[in-house]
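One chain is shown next in structure tokens, namely the form predicted alone.
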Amino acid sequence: MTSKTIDINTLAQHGGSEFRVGRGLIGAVERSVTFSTPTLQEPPVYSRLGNTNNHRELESMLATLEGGDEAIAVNSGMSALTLLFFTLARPGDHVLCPDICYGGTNNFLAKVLTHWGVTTTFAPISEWNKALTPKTKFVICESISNPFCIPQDIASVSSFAKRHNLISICDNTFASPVLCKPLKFGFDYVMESATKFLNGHADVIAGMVSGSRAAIAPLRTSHSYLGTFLPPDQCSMLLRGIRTLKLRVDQHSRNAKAVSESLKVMPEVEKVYYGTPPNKDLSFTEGFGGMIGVVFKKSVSMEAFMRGFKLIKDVPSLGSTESTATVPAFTTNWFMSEEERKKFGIESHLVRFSIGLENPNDLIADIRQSLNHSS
């Protein structure tokens, strides 16, 4: 049976063990730093390297979760993002993306790139053929966007980049491969930040980018070099992380539309964020996940009502089993100017909401209560 044939669940459950360490349910961590091998291309040869067996088991169960030939494991998301662009961009390469999208993707391309003789144009994806120049090589887009919760017509910015040639990147963070799988749609990269709903703790900080066999071997070469390495047990308690994947995501998609639903119709609520991509594309299979959206009315005191939750976490991580909640503008984009927050909608009363894995009644309940304690 190919995995093509598998549920998800099962794959969870068994992907990656043919480089399990030990006879154990679950596989040892090799904690050795480096091992005596026939040759040095025989792995496990250096930690360092990324190819102990811990890791060996980890990218194997991540490249098939996600579609792709190959995957490697880093230690953050943002190791993803700078394996990806450190490897294949060149002094006077362009890139776009979209011009909302997570605080660490803009800081990354607009402030660190740029030192680099790289460039960006950030703009909505229905204005990237008027920015397209003959130096762009790279596009770059969130299946779901970062803070506003929305998900995106993946499909449309992989037919985009075919058309011209281009270098397509797919962070897949908000959705995991439970909702949506870009490399399907022709995407040459999906990258995420594993901290996230892949492993789903808040006890594992990692990243992860997969695609296909030529796609990731110039990648592997940088990824001995850049200091992108994960650690052996860090990819065991994300293996262990990923066992329940399909099980908490069913269950926050569930959540978070029953939560999203009972917002918008709170008297407080401006705007809520959460499902309907553009042009109801396949993108999205089984739902849209645990992240909504949610702009309150200016009556509404945001620092009291962030203050006021008893169950929610007023943190600015995202994806664990416990609900949390940010206010966008004082965390993933507290770098932009006032002016350019407004302009994008980035206000101090929108909020970023995660929603876990409780009864959707108590966290609707925690919300009512703090809404009526500020206002």
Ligand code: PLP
Given for the second form:
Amino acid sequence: MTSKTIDINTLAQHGGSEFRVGRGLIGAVERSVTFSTPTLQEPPVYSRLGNTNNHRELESMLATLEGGDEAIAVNSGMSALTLLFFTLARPGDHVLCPDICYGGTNNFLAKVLTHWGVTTTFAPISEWNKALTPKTKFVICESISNPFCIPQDIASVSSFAKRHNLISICDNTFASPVLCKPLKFGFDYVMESATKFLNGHADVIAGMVSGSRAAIAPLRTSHSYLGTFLPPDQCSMLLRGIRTLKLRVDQHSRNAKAVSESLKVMPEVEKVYYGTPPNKDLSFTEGFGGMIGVVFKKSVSMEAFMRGFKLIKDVPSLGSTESTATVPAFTTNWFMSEEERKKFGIESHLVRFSIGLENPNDLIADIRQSLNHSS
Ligand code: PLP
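What would the structure be for the form predicted together with pyridoxal-5'-phosphate, given that what you showed me was the form predicted alone?
Starting with the chain above, the whole complex follows.
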């Protein structure tokens, strides 16, 4: 199915249906680890190779949503990074990555890839020109940055990559294809933690990578041997989550906008990060999603505040139907030194909210009552 003219809500019901198993309204889950093929000449079907019909249906859906030729479903967002870099990077290569990004990405590049002779400079995107070396081969960024939740000027990143002939990767986890389609802006690869908004129900860990046929081809081979495949049950669960992706993300956006506006006028709040992309006419035409970064005043006891919610859950994940909140200094960015956290403003009074599908007035009341007991 082509994604050019069809609404994303329609695509989310029918994408990949050509690979559905059986004649049911939804595809049956193929739990068998392997299948015999009609002739000896055909390649083996073995679940670890990611080539059952469940994989094909999900991957076709993902490619359709992201606007890629192909997609690969993997078993976590981190596996998407593993697959990309362990396939494409070579010893001596250099990566440019924003200084503020998801902690797992930072750790993977700084603490794992470095042992394979691949170095990374973490610097603000505006300073990448200075950080560029003859060895630079990759740029990676997030369409909405973690943990502050600020939309990024991904068009500039993509044109920087093109100008310098670099492989460009955009992590679209916070935005989802409903809000942003990095491939449209010329990125070579879009990747996501499908654990978050794509699945949306906090019951599947998964990831994905999409791009052109030529870009995906080398990943497809190494995917077979890296063990990054997503089990068929999880493919089926993820497909179910995707059916309501647009409805959920639209509501997440509406709710987060309402909550962010209330937060802005609360006396205990120092700063709210929501929306305001660097370049308004670019990617975010349908809202800014469910993620809000909030800096509270030092007078707020964060221990009492985070434990005082009656509805919002104090957990580090995001993108679910239920609202969640986390203090990145103690979760996603725990690995940073105190000086680094200070430098970037990722201190103990920064809270990252993932606004769910509840009535926003109930969420605002929950934040208000918890603040009343915390300051
Ligand atoms: N990218 C971003 C922006 C994330 O927030 C996360 C996880 O929180 C990941 C990647 C990694 O995803 P996963 O937990 O599915 O491995």
